[in-house]
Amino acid sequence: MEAYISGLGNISAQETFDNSVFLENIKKLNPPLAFCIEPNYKEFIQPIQLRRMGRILRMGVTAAAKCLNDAGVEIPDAIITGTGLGLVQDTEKFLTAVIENEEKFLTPTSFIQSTHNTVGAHIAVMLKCNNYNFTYVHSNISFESALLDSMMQIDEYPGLKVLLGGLDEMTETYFKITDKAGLWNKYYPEGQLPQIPEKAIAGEGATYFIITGVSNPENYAKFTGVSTFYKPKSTEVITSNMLKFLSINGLTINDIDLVLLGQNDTAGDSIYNAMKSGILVGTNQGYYKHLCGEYYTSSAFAAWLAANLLKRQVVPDTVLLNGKQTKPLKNILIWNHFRNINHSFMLLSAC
């Protein structure tokens, strides 16, 4: 089961919107919030529509439009989205209006735009696309769930062109609420990049892919496999799941040229560190959340990163954790987890 990536669109905390350049000017994420670098939306959305759209809806629609343009696709055969929280800003607006207006005279716009499937639906309306449209809301494996659905669709109908996306936003209100649980880093010592902070940096992003079962020399890379598992009891269980996942895809750990880890804070990184000195000790290791921040669908950013690495065959020093790139990139494994609850593997390969 393979899915080729023919188009990319990425809005993140880095300068990633222009597909002709790749991490040339790395932006250091300064806590407490790593907001996205937003493009000129007027190039993609009519002003009359723009006024009614929240931030993540603007980012999602624009990233999708960029992706479609990059792949030369007018109308996709399916729109499949992953999001952990949906449109947080619009949800906050609606709930605030309920309280302030004592449940009277409420405008419907914020409520309509507060549902998780709003971005996928809005893209379909703008494109006049009546094809398969589904949104997955599965915490930090939301993008992986959307990817699995996309690959299953393509496995059955290889000619499909699927618009696959992962997106989440960060707001100051949501940050304050989750900060009470001690999740976020508020101070980043000067010059610490690319070291791992003590706590995670809150981030956001909107990343889209056009994937298809048709091979083309212009493709960026291909998704070869995806897998998730829940609450492993030990690193031995993680190792077993990793080896099984690679075996299903006809690979061993020696075939992995780079593993991208979801490292972001000292509390959760003990699991990564145990594996880095174990089964991954002989593998080139990299990471990505110091570039995009922590959010539920940050693994979509990791997939964008891996696709570019495979296409360009150059790994920036800021991505590597253990030395320099020593060989051509054929297979990249992405491993992410959230508090050792939901783990995911994604495998991308060169075309």
Contents of the next structure:
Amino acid sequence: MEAYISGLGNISAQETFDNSVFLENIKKLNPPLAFCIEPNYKEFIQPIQLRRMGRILRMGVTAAAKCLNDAGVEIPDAIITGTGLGLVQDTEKFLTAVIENEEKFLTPTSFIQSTHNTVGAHIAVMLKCNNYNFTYVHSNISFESALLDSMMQIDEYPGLKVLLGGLDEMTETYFKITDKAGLWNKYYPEGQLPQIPEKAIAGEGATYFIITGVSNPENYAKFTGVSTFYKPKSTEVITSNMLKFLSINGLTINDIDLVLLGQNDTAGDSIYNAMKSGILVGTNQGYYKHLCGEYYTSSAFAAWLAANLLKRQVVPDTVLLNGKQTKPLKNILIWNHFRNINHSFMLLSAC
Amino acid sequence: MAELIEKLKAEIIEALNLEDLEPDDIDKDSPLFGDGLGLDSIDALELIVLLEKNYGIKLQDPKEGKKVFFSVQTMADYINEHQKN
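Okay, that's the form predicted on its own, but what's the structure of the form predicted in complex with the partner chain?
Okay, now the whole complex, with that chain kicking things off.
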């Protein structure tokens, strides 16, 4: 299966919305929360529609519009979305109103928009697009599930142009709840940021791709494989799964020019570290969550990063964990997990 | 009445998230739907909730809605009439 990337749209904690520049002005994320740098939505959404949209809906619709424009696609043949939380801000708003108003006076807007598939649906309504529309809500592998569906659609009908997205927002309520579970880094006074954060920085983002089975020299890169697995019992299992995944795609670990790791800081965790000094010891290693933060669909940001690296053939120092890029980039492996629950591999290759 | 109209304008702006509008931008006699503010059916539901939540007035007959929600003035008249009763 090969799916060529012909368009990108990315709203993240970095300046990623303008496709003509690439990580030129890196913003160091401030623990424990990193919000997106949001564009001027009014350039993309009519005010009458904008007023009713929550943050993630604005981000999703705008990133999708940017992506469609980048690929020169007016109406996609499918809209496939991955999201861990959906419109959680609207859900919170609705549930808060239920409690505060003692289950009376419930307003319709936040109720209507509290479903996970609202972004995909909204894009379809705005485009008047009646084509295949699916949203995957699978925690940390939501984007990967959407990608797998997209690639299977393209495998069957290579001419399809699929709008594929991964998006999640961070809200203060959701942050507070998950913070109690000890997921996130602590607050630091201004000017006292540690070089190595102790834990993950909570993040958010909306990343869209147009992918198709039709090769074109203008394409950014191509997705060539995706695989997921759950709670591996040991690093040996991860190693075995990685080798099997590469083998299925006709590669060995020596064919990987860069592996992008979903670790949250330069120190990594015991699982990433064991693999870095194990099977990945001879491979150039990079990371990305110090740029976008930790969220359910942060792997979509990683795929955006990989597509740009393959197209531009330059790896910024901020991405590299070890060594220097000395040879052309042909294959990038993305390996993501958070707290050893849902693991995923995505393989992107140069066109 | 003038006080109620100003209060109503502010409440409509907040309930419908008309973030670019100030109370002075809304003409009390202009239609809220269609050519006026351009509100739609979801906004109508929000206005029904606003009436009930903020003024304790439940719209009994849905057919009344078109007349009641024609403008800020008609809404204020309806509130005045029904709160007195």
